[in-house]
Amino acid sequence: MQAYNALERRFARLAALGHALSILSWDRSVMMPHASNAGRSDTLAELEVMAHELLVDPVVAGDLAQAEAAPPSDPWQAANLAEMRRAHRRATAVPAALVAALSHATARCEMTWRAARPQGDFALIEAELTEVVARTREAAIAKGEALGLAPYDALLDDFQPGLQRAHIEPIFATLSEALRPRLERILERQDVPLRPAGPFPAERQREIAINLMGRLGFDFNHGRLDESAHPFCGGNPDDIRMTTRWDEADVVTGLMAVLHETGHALYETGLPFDWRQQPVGRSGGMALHESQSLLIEMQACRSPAFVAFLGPQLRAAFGDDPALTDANLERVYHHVHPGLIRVDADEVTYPLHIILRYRLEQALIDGTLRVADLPEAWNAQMSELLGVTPPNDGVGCLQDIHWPAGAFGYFPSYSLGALLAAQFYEAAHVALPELDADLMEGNVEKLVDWLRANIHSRARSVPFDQLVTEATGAPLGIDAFVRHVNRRYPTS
């Protein structure tokens, strides 16, 4: 066990680096001043090459070696040992200076977008985005060599283990096969809800959203709530940061933003306390989260019951505006519309953004779009999927961080998290039949402790598809969250 306790004391400093990292890089986001980005994109670049030279180290293959020649009889421990094997063959296939060059580029390509993204001006961050893509691709084919897979497999792997294109491209398939005749019935028959009208103060709204983050189990001692342009969820398992933005015109969507980012929060503080400074302990991978965000926000407090919960607290708010009944918040809540932003889409037309960006992102990749023409062919595939196109690139290619950030392979986490949220939410409702009768009195703690029994709590201490078997009684498929839009949306 000597070499396996040397890799569980390396890989706790690697935790600690990590987490300085989050931090900063959260505090960059937030409330960094924007002259300060040179200084800190060095210091976080320099941190990231701590941390790849911590785990590149030749002493770290001697551990492994020996480690797995006399692999612990614990599971944890044994599960711990494959993370740190994995996590040091993708580290070993990038060198130190791609690693440098990635930070930095991805650094100053974020806060261009915090200037470029407000202005629609695409022509200001072309430069810094060709970059990003081209370490990135750099980065990918390194991976993907050490890995036996294709570069963008290599980066699917990096944020969802084990995920390929050879699983995402049926799925989507048939999702996409069973969602648009479905949608255009949706839309031939769905009642136009009444918008409410405001103004609705932020500092109202926050205070709304304080209450509802309490109620689903957030504490304010190990975390806050900022602003930010994009919603995020950050920091680590004992110190949460997340972040939201609010609009005076519109009390739906700030809300529900943060209802969205409270379960990724609920996931990280969920993790095994034991183990949060090893790879073991971290979750099981981006489908996972997103289906935690998903199922608080689109499954359970866009239920029917939790509506008739939030509504009289709207209304006590801000008054008793014919839009916030119940009946009306629940046909806004359930409103399906083509359009053209991921974060305010509907659950029902949210798929066709992510297909999009799974597509666009492919062929940056693999160097068949230029950055030059992305924002044509994002126009293009958002008429073909959407019906819709975009009046400046701010609404349009840059709507998002992710690919200024350099998470490429991201995004298709965020469909697989919908059917995930969907499947888990219907286990949990088998479970728990009194659900949504405690819904609609506010209480979801009983809902919040089966996702920690059956989720949370197991980390990566077994396999993704294992873990959603054995939650579900089934591997990953659509069928639950088909059920579930025909239910929420009936078209006869």
Given for the second form:
Number of protein chains: 2
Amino acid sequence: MQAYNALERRFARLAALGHALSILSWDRSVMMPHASNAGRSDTLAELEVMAHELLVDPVVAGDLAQAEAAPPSDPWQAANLAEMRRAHRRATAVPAALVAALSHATARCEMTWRAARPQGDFALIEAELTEVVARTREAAIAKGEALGLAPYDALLDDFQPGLQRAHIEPIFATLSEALRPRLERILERQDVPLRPAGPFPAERQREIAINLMGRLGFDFNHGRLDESAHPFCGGNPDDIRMTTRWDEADVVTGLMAVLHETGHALYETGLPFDWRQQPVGRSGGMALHESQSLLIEMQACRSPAFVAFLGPQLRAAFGDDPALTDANLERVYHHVHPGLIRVDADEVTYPLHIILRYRLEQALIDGTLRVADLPEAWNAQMSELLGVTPPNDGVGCLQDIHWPAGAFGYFPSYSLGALLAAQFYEAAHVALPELDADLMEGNVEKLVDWLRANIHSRARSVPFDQLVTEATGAPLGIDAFVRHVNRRYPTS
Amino acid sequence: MQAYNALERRFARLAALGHALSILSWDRSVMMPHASNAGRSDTLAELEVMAHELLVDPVVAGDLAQAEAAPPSDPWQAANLAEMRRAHRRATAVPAALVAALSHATARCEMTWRAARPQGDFALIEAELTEVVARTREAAIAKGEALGLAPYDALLDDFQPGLQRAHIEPIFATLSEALRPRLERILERQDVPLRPAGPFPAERQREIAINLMGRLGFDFNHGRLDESAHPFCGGNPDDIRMTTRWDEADVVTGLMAVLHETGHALYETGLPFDWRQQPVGRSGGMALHESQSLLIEMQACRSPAFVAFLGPQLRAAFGDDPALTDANLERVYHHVHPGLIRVDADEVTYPLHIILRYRLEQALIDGTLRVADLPEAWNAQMSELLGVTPPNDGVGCLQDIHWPAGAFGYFPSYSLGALLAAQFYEAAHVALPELDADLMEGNVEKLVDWLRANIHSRARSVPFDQLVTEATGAPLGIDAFVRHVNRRYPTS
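Now show me the form predicted together with a further copy of the same chain; what you just gave was the form predicted alone.
What follows is the whole complex; the chain from before opens it.
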């Protein structure tokens, strides 16, 4: 066990660097004065290099081989050792020069993107994005070779271990087939909601949010809620840093972002405390993470049962506006609108935004789509999948930071998370027949307990497929999500 | 230059760790939920160990020897190399086992101190403080041997390089002789101020503070002002994190703390940007640092000239209270009161609090005073120097965190800083004959420029003595401070 113990010690040090990086990143988004960004970026980069050096240190290969020769009998330790091997394999797969080239390419491209998006000018970013795609492709090939995966699968594996193109392809194909005809009928059938007009004082919205977070089990002795340009859940399991953005003209977005991020937070805080410094103790991947945020926001808190609990609070805080009746709030929370912007999309059209990106990023990485042809391909897909065409690239293929930042293979997690959320929620509903009645009282404790037992507490101790199958009785699929859409969005 | 460049690279990495530590420490005091402290402490300790390992890495000794064999001709690089050698010598002087023992002893003792102080119960802490003193003494001997210094000098050198007992002893001896008879006469002569009654809304106090910080040259694009239990100036030169504490019943303390901490902030931001990642680019030591905060707070902003600028603002914000006239504000800002608590002391009695600590900590480190006898010795000194006797140890020898935290040799910096502040201010006044007229307009730009040119921009490029002599025409002494006291606190 000496080699294994040395590895645990090394990964605890990596966890300390991770802790520092997570708080420093939160601080950058929430607290840091803007002009201090250059120095902060240097520091973050230096800590990341230190973490990388800890992983690729030649000592690690020897310790891994020695530990694997007499593997630990404890299943968590064994799973931890496998995660260590995985981390080492990924870190050593890409030559240092390519890591540096990719890092510089994405830093430049991301900076240019910030200027190009508001101008809607793809030409500004084309050369730099071409460079990012080229380097990402090289890295994907190198990682794929190390992991025995195809290049795009190696990228997917970065974000959700255990999910590959072979799983996703049929899922997305049947999902788009299921959604597109339904979408038209939903649009014909749905009632247009009254828009709540406000103003909705930020302080009041915040009070409601804090109260809901508390009900959901967020522990303010181990976390905070602040504001940032884009809501996120950062920090670490012992010290969660959640953010949202308050808009006094909008009572929906800020609060729903809080519920969404609270789902992420609950996952992090539900991870096993004793393993918090080890790779096996981390969350199971981005699709699983997104499943937890969407389960809380979309499945539980936008349900009619929970709206019956939330509606009276909104009316007490903001007055008896006819736009704040339970019935109208449901219409607001369930309004479907095929639009141009992913982050503004409802849960029915959202997967179509993702399928578009999934198709295009594969083509970019495979080399069958040139970056120069991206705007045209994007607009064609938008038209085919959603029936809308961007008037400029700023609201088209420039809308997301992911590709300029080099995050290819990330997008599928969003919609796989939505599918998983529906599947988990259905299973929880079976296990907890009184769930709707509980939600009407704002009581989510049993639901969170179910998530803790079936998902959070397992961390990475079992593979993705096993976790999903043991929790829901079936591997990841689209059926629960389609049933959810049919239930919530009637077409007749 | 290869070895020197490798050292610069290593110290840049140390600076990144320092940046992370400073922001994480600020976050702990200002933002972090209380219950997350254990995890944060682990992370801070791990990063500190990493920094220590970077310094004691055997490669460093070789690089230093090689760089010193062909030293850089650039004087800043040469001074930087000397600072690197100093850092390496200090880091390698103390055996790892003693570093760990001292760290554990102070962590335990500090924790116990938090309980012992409010109870005023010295017995609670005696054993643990005895352990801290014993380990500190061992470390002081080890450092002294490595640096060619006596043990207590080695501790002083931790906080203010270049200052030793031989310098301080005559300074403190003449200072206490000068102050004690004057103190009695000041107390007889001074007018008792009216206490401003308030309430003084925190938001209004904050607005005034922000405005004053801006006038002093604090750049809010590179820093923030927040609240914490004890005011401090943290962060790093590119991203200053200042704090204060607002009390709506007190218009003096919070604002004066802001002016004090702004003095620290100006020093940090005035350090040479190009050397920010290197040891030569750091501030010159704690006495110099305290001189900058006291110069801004005590010398400049509590001067009658500046009160003529500040008074109208306070009256505009809080009404024409007779306690807010310029004349009464001066009486408030210059009120002398021999009390029990150092941090509440005025500038006349403050040095006596320090001289007491200086005498006792030397005796503890020399072994001529047993920890068990500390309360009695403390009370005897209080009676002799200040004419007051603590009713319990909570407001006596338990009042400060420094000794339980292992910071022996720090206290002198406060009063040496006060002496330096007076000496620098006098020199600045000679160079800027219009200084009082400027202060009456709230114009401190030329004063800050003088500090930048003569102190801040020099960082550690010259030794302490040289810096002081070049800036003021004389080495550190008590004359300017005594003249200042005579001017501000008339005795006839």
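Since we're looking at a predicted model, the values are computed, not measured. Residue numbers count along the first chain shown, from 1. Just so we're on the same page, rigid core means the largest C-alpha set that superposes within 1.5 Å between forms.
Asks: Using a rigid core alignment, state whether the CA of Ile210 is displaced by 2 Å or more between these two forms.
Replies: It does not, since the Ile210 C-alpha is displaced less than 2 Å between these two forms after the core fit.
Asks: Once the two forms are fit on the core, has Gly281 moved its CA by at least 2 Å between these two forms?
Replies: No, Gly281 moves less than 2 Å.
Asks: Is Pro304 among the residues whose Cα moves by 2 Å or more between these two forms after superposition of the rigid core?
Replies: Comparing forms between these two forms, the Pro304 CA shifts below 2 Å.
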